[in-house]
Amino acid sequence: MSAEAGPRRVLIVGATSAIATEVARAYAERGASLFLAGRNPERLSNAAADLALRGAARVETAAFDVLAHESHGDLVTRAFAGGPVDVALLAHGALPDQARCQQSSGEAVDALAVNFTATVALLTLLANRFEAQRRGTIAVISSVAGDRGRQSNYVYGAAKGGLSVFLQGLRNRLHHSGVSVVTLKPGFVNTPMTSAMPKNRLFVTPRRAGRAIHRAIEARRDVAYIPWFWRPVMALITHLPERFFKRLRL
């Protein structure tokens, strides 16, 4: 646990995803107050009931579409209405069909919008709030896909790579105000988003990923690979010379 012990106020955007659900449960078990934002009101309601049973001090919900930029200000205002927020986790995102993105510029732009542009828009508002309160942690789920472009998912990888660089700059800026920025880089997680992908031993459960994310946030890690073994794997991939890498079918 971090120095900020005891009940805390936590905002989770994309709260009904499989990974975010596990993170929320970890906080609920420690008596935190949770503010959940997501697209599906019914699933949010079900999640709130589950978290209350697990020990959450309070659970609020807000129906929220991250692509509706005009609603970002209202969400942030509601989340901070009860006072400072200790942790904000941005867990939304979508895995696009690479083949469709290659055939349609619209599909490619939509993938960048949900995985990068909308996240940056929301982070801009959140960063100003955290900077003003001079404490807290902003955590964002990026991906190992952003470490190097691969032919199988380079549109998604480009979005996540851009997001990781944005977070680097935000971390540099907010460090001087006592605010931590945690970049979370999951590998393969067995969730509905990856249901169409063939499974192998590199896949982990949402529970394992979610609990690892919770630990990374509490430790205020700068960058956390989820699980840990992706760090050496991606180090090998990113250091492979381009003249060899481009011949691979990854």
Given for the second form:
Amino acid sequence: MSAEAGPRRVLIVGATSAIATEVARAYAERGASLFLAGRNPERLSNAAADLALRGAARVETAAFDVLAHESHGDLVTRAFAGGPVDVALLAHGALPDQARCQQSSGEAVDALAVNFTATVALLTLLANRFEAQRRGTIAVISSVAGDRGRQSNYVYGAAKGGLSVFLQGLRNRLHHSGVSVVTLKPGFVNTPMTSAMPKNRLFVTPRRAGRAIHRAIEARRDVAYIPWFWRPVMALITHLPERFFKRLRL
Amino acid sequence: MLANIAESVLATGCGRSYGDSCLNEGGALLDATGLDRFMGLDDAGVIRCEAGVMLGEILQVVVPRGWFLPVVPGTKWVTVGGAVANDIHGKNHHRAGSFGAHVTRFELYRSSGERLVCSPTENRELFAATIGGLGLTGLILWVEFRLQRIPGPGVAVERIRFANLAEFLAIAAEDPAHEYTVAWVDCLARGRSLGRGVYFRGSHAPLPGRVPPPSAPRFRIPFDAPGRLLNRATVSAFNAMQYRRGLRKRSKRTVPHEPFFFPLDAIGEWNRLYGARGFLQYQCVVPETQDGGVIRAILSRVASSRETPGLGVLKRFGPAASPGLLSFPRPGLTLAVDVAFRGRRTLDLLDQLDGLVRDAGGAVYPAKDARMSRESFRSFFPAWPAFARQVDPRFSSSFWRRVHVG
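Output the structure of the form predicted in complex with the partner chain; the preceding block shows the form predicted on its own.
Expanding to the full complex; the earlier chain stays at the top.
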């Protein structure tokens, strides 16, 4: 944790997503200073007004497209302009249509671009900044879908699985500089991203997911399932023998 | 937005209305709780937020800044949209009027695709129809309203026991000197004790020491109680205990605002105490006569019936006119009572009470109703024809179909 006085400084990328909004509120209520990056300027400024009233010491926004890798450097420079960043949360992502990914290599590659490649590009810059300041926490929203490939969403799963492996390596590297890397693995969350999916009892509210993520980041957990019950569920799923698993329709 | 929904729609917030005004059987509900952003608060205490923000969240944000909601109901689990749609009232009605009286503007989404800002000067008819309009005029997107200044997060409360309705009326005469007043009433007391209870009155006050954080329920009722847990004998014993609690007739102290305004929020799912069949809530307002005549008749009818009335609440409404065409609050005495549901005979009792209220020129609160007849509705809300003209053609509710359509 930051030893200095003053509010915690938190950078959130993909800040207007439903889950990131709730994480941002948890930080705002505790008086943090927030730097929000997202695609839609109007939604960013709406979020900023909300978070300021909820108690954020300061809210800055930057309209930014994570797919435009050349803009990453500028974003990171701006976010660190006011001093060290205590927490960076990468919450951007998109759930592709698996059937369309199977029909179009373009769709499949696009899904990897937003969920994996862009994240890796941004993390490369962020990691060096955090390594240099020798403290702080990098938290990234991966997914339970990355724990095992399933026929219903393995392109998204591959992106998130690759991301989880990248984060393992990054955690190992940055541990020696006192920087934490938190891999967040949400299950089903009732958000605009999953609006087309039929809902069942495994779905949780963005608020519950967001509060759990905030706790996981502040506790500097290595890997956190969101909510916790996905850990035993995924332990079971990842341990099923492949020759049996391949016959399932999951 | 509504193009791919075939049936009628109705916005829903926390779903805390007791009856079918927040249901739309056979149709669709639009979950408005995702509209949960604050939009702004200026130095004059005018706040703007989306319609799904909960009153409890607003208090969390504004109380530390020295502001308070202009009107609060008995629970903080109410959305701003719901507060407007039911033109809610609170313990300060005698001074502040209803919630709608503090609303300066809101934006309404109509099924035509129009987004209309409504205020006392813009789209006036829709403004008046939407306040207290039970969500039938469209989807409320955001609401702007005035907060009140408070000296601190506490409430200085006075608790006074009263032996009967006459004593209640004598204490109620002192209401103007207090910001908040309400009375718990023993609905099983009869004869000379008819209308006995405990008066609570209070005003905002500084709270010495640390401000307690907003509370989650201290415990919840984990399952439906046996249907007969609450019966006339157990409620009567509870009421006697409640009435005699504390040895003195009067007591004063300063408490945090939450337990004063939202006592039931401390018990999660308290409704389960009534068992699987549940209860009906009945709230009426009747013009006041010298000796509280109609309320006396209603209390007497309830007490001498075979039904089991639980919590009873009595308050004198103030003279403020409510801004909505279908607003419930109006000058007079209001009584709210939970009645354990025992089938037809419970409905018969409430129908009899409706008759008393109609004869007196009063009204029953739609937010708490599941059974009033169409004739009663028209008598209670004489402005209904003007209201019906403002109803959005795609919006409906189970309540509305019961009292109006078809």
